[in-house]
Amino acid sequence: MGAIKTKQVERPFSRVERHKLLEWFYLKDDKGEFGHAGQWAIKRDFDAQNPDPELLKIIYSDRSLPTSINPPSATSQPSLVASMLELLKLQRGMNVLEVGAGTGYNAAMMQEIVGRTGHITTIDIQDDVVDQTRRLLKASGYGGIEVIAADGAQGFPQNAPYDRIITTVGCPDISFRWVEQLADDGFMLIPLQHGGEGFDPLVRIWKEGERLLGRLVGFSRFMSIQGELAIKQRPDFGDFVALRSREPTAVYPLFGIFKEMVESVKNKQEDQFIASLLFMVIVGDKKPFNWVNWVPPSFWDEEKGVVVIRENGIALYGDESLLADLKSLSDQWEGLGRPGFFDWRLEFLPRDRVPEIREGEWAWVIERKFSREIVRLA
């Protein structure tokens, strides 16, 4: 899948036993007895020592294994976890904070990459998960990795500082805590989510002099943090599968970006219209909102409500003024040109702080629970 691009990254994935840190995962089933948001799933439990071939095919595949459903908690998309691995360009010897325990898979990736001059500290703030997390990284020789219970958010300051902080779960905001601990020469690797829950651009995050800057430098879909940085998701996602399922108001043809949209998501392309999502969560922020479905992607205003994007057209679930919001928005993307993905630049501020934008700047603030986020196009 060209997800692993160097011998440093490769090495690990042939190291590293995914199914050791496993004892159970569960699967998609509508006969499930295992029930959240309005989805159902079966769990099958697993014995590493005595392993079912029919489960090492699943657990060997490219996707990603809910281990807890309700708190939610997974053993990452193993194409996902080799594309942040690449991000974060890790050393023999560095000190590593992950935020999202997991099962410990990417832990273990990590610490054979930092060797044994290096160090990784993984947060979790499941005490069940962090117990067996624990247990199956020392039982799989990795008990030199410190698994921590606590809040993410606060990070873990008796280890920094830390030459990279990555977390592995979708973040409303950034903990200025994790800046506090970062080294002056490091960076962090969040997947900061930009308008509704599972739209997660990866965000590469810096210190320069005074500012704190950044870059999107890839794509993710996480479950969301819980603590601190969690937020009330809107809408959630089991109402929003309600919805879906009643008749809509109106349906209207689609038209320009969106008609690339149904067939970018048939071809499963999903590059071709990540960018004009983004544009729209950032110019649009709640008007309409985005709340990323994909398929089929969907936008969500507070006050309106929805319209989902469907192959036979645009259905509309309340005010018909949302439409020309979208049309609107839609016309701004193709007036600058289609800004690209790569094509924004970040700046994070305090609360506290005002933001300051040249006239005639092409930039937008995005309000978040601890942050300002400025996001300027190059």
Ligand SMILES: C[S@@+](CC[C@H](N)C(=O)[O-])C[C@H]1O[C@@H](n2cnc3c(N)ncnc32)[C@H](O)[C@@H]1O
Given for the second form:
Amino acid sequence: MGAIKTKQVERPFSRVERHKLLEWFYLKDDKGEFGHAGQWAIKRDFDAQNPDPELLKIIYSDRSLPTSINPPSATSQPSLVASMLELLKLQRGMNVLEVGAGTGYNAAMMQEIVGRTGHITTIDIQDDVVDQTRRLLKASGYGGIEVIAADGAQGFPQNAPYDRIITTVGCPDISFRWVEQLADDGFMLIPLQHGGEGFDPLVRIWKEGERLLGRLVGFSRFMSIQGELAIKQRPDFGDFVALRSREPTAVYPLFGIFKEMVESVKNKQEDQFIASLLFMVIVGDKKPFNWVNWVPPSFWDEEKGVVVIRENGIALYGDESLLADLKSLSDQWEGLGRPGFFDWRLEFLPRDRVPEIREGEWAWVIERKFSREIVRLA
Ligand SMILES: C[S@@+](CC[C@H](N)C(=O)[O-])C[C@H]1O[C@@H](n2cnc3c(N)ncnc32)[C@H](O)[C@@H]1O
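Moving on from the form predicted alone, kindly provide the form predicted in complex with the named molecule as a structure.
What follows is the entire complex, opening with the chain shown before.
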């Protein structure tokens, strides 16, 4: 699929055995007894000593596999694990902190790359997940990985400074503890939610003198972090499902950025699709609603309602004044030269610091729980 690009990342994939880090997982099933957010699942027990060939096939497919429903945990999708490992640019001997240990699959991969002279610390907020992962990692030959039960928002100062800090869980904000524990020449790789849960551009963040700078480097979809960094997410998920089956308030012909959204979905141009949703988030403060389905692209406005972009037009559920917003956003998108996903430059400040935005600069500010993100157009 092209996710593995280097020998360095290929090697751990041929060595770490995903099935040895699993004792059960959940599969989607309408008749299942485990329900969450309108979806049902069944639990399948798995014995690595005597593996069921059908389940092995699933384990070695490109799927994320839930291992706990509520609170959630999972082993991430292997192609996403690979992309993030490529972006992490690990080297032998590095000291790494991971937030979101889950099954330890990614931690084991990282241990393979940093080797015996390197060190991996991985944190999970769920005690039972930590107990199981510590035991299974040890049994698979990765007993050197330190698995810590705590809220990862605190980091783990005992092992700092870290050359890399990675979170394998979607974050509505960064933690300034991580910044303190990051080596001056290191960087963090964070699935940083923009506009809410499930829309998680991968952001590389590094220190430059006194400043904390960032770039968008990829895209992901993760479950949300719990604990100190958590925020109240979108309104009740059920409301959106109900809404989709209702008649819209109005349907308008497609134009500008929305026409392009439909085209990019049709042509499976994910980069372009995500870039246009990101523009809605940064410039328009609209929140993508694509947690369950990519298509049709939809987003909501805290005050005015929900917009669903269909092939036959823009369906609006809510206040008709939203149309004027959408027109203005589309005009700005054209005026700014249709910014792509990689055109944005990020900077992070604590909430109590006022951003310095020069005159004539194209900059927007995203307020988060602890930080203020300044997004500038290159
Ligand atoms: C998608 S899973 C991680 C997948 C894992 N890296 C793997 O390779 O299997 C996300 C994990 O983040 C954990 N988590 C959620 N909030 C956390 C927090 N504040 N600190 C540490 N872990 C957290 C969840 O319990 C869950 O196990």
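Quick caveat: nothing in here was measured; it's all calculated off a predicted structure. Numbering follows the first chain given and starts at 1. So that the term is clear: the rigid core is the largest set of C-alpha atoms that superpose within 1.5 Å between two forms.
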Quiz item: Comparing between the two forms on the rigid core, is the C-alpha shift at A250 2 Å or larger?
Solution: yes
